[in-house]
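Next up is one chain by itself, shown in structure tokens, the form predicted on its own.
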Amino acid sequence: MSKSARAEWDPWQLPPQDGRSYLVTGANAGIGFFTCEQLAKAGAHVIMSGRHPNRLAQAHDALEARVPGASVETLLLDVANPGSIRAAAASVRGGLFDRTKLDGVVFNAGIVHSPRSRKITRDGRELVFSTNALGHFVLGAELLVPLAKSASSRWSPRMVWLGSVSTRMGRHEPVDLQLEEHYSAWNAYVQSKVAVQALGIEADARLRDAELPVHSVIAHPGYSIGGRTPRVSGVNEPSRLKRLRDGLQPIAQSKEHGAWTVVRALVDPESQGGDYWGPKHLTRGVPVRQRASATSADPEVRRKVWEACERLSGITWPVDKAARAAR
């Protein structure tokens, strides 16, 4: 595919995805519900999976509506707990679903608006960084062998890592991943963005070392707020107060929009593992391929921050038996 070909890529005509199965975290409202509906509708297989199992259930019903003939599952999954990533990806790995592949997986479920105080997980993890960096990180490893399996002369299985405009704030350098000795709530999620970003960026990295054929992508959808957004019943409600507020940011996007990033990264043949992809306006517009922040992209931080991943998770991913999957 030519670069002129590239520049016209089309969010509203997908190539189609009869066939192919795509997991995604925090499916049931925001950027995750737009990036199944965007997905289904292209003719994929898609796992929406959520923490909180009436939310998920609308979500479903919801896409079915919106979708007429939709093929979709859900998959109960918190990001925050070790235990609830495991059981899921057992689920996965098990061949519980419709489908035995897992063609690729997005990691976009996470925390936006920080608490204003520190809070952990029953695992005595920060919640922020556990549920925006760790608990990805913690699934990537529990999904690399079936992702792996699902590698073909035709297709490399990707994993697209949900990134942050707010990266570009700052250096924001995750020298204290835990935060227990300055927090607040905005260096909490620029923070926990900044290393998303790395891990995805290390992954790829890893992944090339080994020659295993699974890509590791980044996007970040911009600007998207919800006054901006379709209604859509039990997803998206935006009161009018909220839809005339955010209708006044002429910078903004809607999530179904900045849902175009993520999924152009995850389907777009021309994708490649180490991409980043944006909004063309930095904050909105079609996805294109951008830089990460310097931070993001500085190698001893990726390292750092994939070793500190490694040690509080206990888990180191089997890029040896994946490799081997593959063959």
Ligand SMILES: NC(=O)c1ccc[n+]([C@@H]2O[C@H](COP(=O)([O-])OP(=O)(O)OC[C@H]3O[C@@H](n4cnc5c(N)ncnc54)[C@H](OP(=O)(O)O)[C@@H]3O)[C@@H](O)[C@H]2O)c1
Second form
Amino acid sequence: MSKSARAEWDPWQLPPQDGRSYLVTGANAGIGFFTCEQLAKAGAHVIMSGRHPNRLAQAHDALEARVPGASVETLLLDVANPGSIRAAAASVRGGLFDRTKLDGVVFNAGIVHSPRSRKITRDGRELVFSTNALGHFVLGAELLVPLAKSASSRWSPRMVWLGSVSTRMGRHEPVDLQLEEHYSAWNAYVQSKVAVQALGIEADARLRDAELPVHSVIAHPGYSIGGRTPRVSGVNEPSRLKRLRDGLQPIAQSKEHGAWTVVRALVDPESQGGDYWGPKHLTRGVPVRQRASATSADPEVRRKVWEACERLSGITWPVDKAARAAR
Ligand SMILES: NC(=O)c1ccc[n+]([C@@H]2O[C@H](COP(=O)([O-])OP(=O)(O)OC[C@H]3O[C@@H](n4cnc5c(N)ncnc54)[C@H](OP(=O)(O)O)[C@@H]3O)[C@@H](O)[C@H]2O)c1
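Right, the form predicted on its own is done; let's see the coordinates for the form predicted together with the named molecule.
Time for the whole complex; same chain goes first.
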């Protein structure tokens, strides 16, 4: 981890991103949308992915209206559906998109408000874990080779995992990842985010071992809420009551500002594999380096989560193939 990163980072003045291509999951709303907007404003080509065609089309139109001349396209991708992930990744690998290289991917899609009772996906996995963690593990495996191929002497492609400050609130060791025993909405969310962070750190260790020039980085957006976020038609349209209620939460920030940490993790030339970025004042503020919770950084927890994802998905990350592709 570089110690020389600038303490200050101006989220309004990003390094030019012309010529770079990034894919963002869950891009039709919230932090995912604003991440795309900030990347597009800086000149990047952005692949906005989402699970619903209408919501995705609305977000695409909104982004084009807010960033005239933006280079942006859409990709249908439901991260809770392995078939959808494979199909979407195959399109990216097959070069169906405007750019043939992929300089980074943001694993943003997530269920923030978990269902009150345990729900499962079509393939029988607990829904919150499957959406937030397992689906991105599968997507990471599917996109590792195109990411590695895009490495150059000037740029190491990145994957950014969305962590959460909630992982500091108690240990939440993910012993029962599918929550078959003790499901609660809070437990499902926090445990999934411990798993995401553990995957992000473990991915970094594995990529380094294989000497792969792809960085795995984690970013958490603090506490970012819709009622403090600019109105964007079809993307963020909070009621008056929500604006009022959210306005009374001084520790919160907008989702636009929540996207700052994600964007820094992705584009700051000094962002390194294994870094953990978060807002300066924990729940709000400009992005700075922080530390992941002890549980998610625990090598034993990381190994168990990684192996559980391999077992549940039947997928092993193709690190050797990616290393050959990077040469
Ligand atoms: N906001 C915070 O304070 C906060 C704090 C810590 C971490 N985070 C993390 O930041 C990320 C974004 O949060 P947010 O606040 O922006 O949430 P949000 O406004 O609820 O947006 C979530 C996005 O994820 C998408 N999504 C959900 N399930 C999906 C699936 N199966 N396939 C594809 N996309 C799916 C949603 O699409 P639909 O519109 O189709 O549902 C939406 O685009 C999440 O990973 C969250 O855990 C947020």
